[in-house]
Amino acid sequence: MKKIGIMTTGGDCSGLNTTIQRILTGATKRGWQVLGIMDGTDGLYVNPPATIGLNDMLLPIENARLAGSFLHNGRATALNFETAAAQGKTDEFNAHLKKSLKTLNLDALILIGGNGSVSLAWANRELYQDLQLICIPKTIDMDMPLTENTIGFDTAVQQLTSFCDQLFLTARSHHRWFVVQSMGRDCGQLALHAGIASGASAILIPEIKFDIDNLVSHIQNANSDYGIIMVSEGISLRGHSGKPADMISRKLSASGILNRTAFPEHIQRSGDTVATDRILATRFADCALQAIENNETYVITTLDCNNVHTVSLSEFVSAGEQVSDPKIPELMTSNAYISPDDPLLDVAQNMGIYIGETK
């Protein structure tokens, strides 16, 4: 009998605790014991680990819809990788991970996490090296090499969308503007899906420059006295400081466009797990404790072209734009971005949609 491990790392999102609940049905079925890890590796840190065992919980399969992480995702508090490094403690805070694991004797770990995690844990890899390792892509960022899309990105884009949705009414009432500013970090990806998806006029991504004489011709001139200018959290405007859609704002303001910010904030991690992101844990969840039946190790699921597989961490780190992390210099992480050829780009620009200077 197989003992396995499932935490969840990094930033929450919608579509956890779907993927904990089918991991835990596949490997129930297959009459393994697995064990949950509390609070990611901070769970790991402390003296005995933070595990509860799965088999014996009800996890209810309406349940599993629900946002945010039945494990928990960590605590501000904790020593983690981001303290340790703060602290010079590092090798300290990998020497007792790496005992936990051993106390906890485990045949496999899946780690379910985003591109910061997943690169930790190949830049660590040692601590790993006496079980096996499955990653599985969660981010609402969808920042990722190698996979076509990630679990949690899908309720993102809806959420926002329907933050905008409401917004349209008041904007429509008052003959008004709202600068929405969504999550994304250096990525574009959910900034540019839920503009299009919610009708904005205007869509301003970190991969692409814009200039905002050219935002603001463009509003003026819009077929509306109302609408949604949707901004990235990762863009800047050459000479100004301060939240990005604050800074749009300024600027229409002082053109005498009438406009609001509205910042979704963490609702763009919660709602309930839609259904194409419930399908893609599902199948997540089957190709990683498929890998772990065909011994494979340091490995994470993706999908490519519709069709679910494994690719090895190394595979995955040299894939993507390598970027210093912010919190860790010396971690690099693998980032993937808006491609220049990307077919939503000429949608957004056939939809009369302001994107900025893309040619």
Given for the second form:
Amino acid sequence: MKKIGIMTTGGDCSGLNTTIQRILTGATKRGWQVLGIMDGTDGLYVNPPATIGLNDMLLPIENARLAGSFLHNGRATALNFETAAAQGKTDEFNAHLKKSLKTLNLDALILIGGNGSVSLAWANRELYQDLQLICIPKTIDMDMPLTENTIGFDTAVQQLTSFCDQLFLTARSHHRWFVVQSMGRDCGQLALHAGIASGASAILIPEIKFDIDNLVSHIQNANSDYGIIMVSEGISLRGHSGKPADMISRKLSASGILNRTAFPEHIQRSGDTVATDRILATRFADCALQAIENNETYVITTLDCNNVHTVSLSEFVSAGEQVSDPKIPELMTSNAYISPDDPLLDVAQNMGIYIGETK
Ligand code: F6P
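Can you return the structure of this protein in the form predicted in complex with 6-O-phosphono-beta-D-fructofuranose rather than the form predicted alone?
Once more the chain from above appears, this time first in line as the rest of the complex follows.
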């Protein structure tokens, strides 16, 4: 009988609970013991480690659709890899984790995390040398390399699209525009997908430079006096500071375009998990369990041409664009961005959406 652990780290997103529930279902079928580690690495920092025996716990399948994580994602104030590095306490932090992992005596640990968590797990890989480490990618930003989708992205797109659907109605009544600021950090995937889904007239993403005058004239010449301008939180406007949506809104107002800003914020990480995310969660959970059976370690599940398989963490960390973590300058995280030949960019332009200066 194997004993496995599950840990959710980094920001939450919808789909984590489906992933946990499916891992538990598949592991139970194999007769394995499953421990949930509470609050990400916080649960390993304390002694004894904060865990919960999932086999004996009622995880109703109907609750698997709920956002957040049954296991929680940790407290921002606690010592974690990032804060430990910032405070020069990495050795002390790692020693706590090592002790807890020894106490737990796991055969395998499934880490459900984003590019920061996965890059950190690789950077601190000697912590996991006595067990099999299997990662599952999750993030609403969809900024992880080597995978065509991540847990939580599709639900975030739906949440943001539904948010815009509601704004359209009030926008029409008042003949005015809404500048909606999406999440996504420095990656425009969420803004691009939800912008197209909701019918935005313009989508500004960090990957493409835009010209504010061209944006203004695009809106002035639109066949409508209301609509959505989707702005990714990662864009910047030279000579301006503050929230990107506010910067764009001020420019539109200065040209006489009536508008308001709207910030969906963490609602994008919430919402009942959509069917495609549940399917992805089920496939990744199945793949992770098979990887354990196959004695794999230091791997991550990926979606590649609609096939799910694992790739090594060493391949993962060297595949993306290496960006220094703002909180741990010595750590390089592996990131993916929208490629200039992403077909969605062409589709957006063909539909008359302003996406910036692509030529
Ligand atoms: O990485 C996920 C994400 O939601 C980003 O899109 C966003 O910039 C950030 O996390 C928000 O973080 P916090 O929950 O700490 O405000």
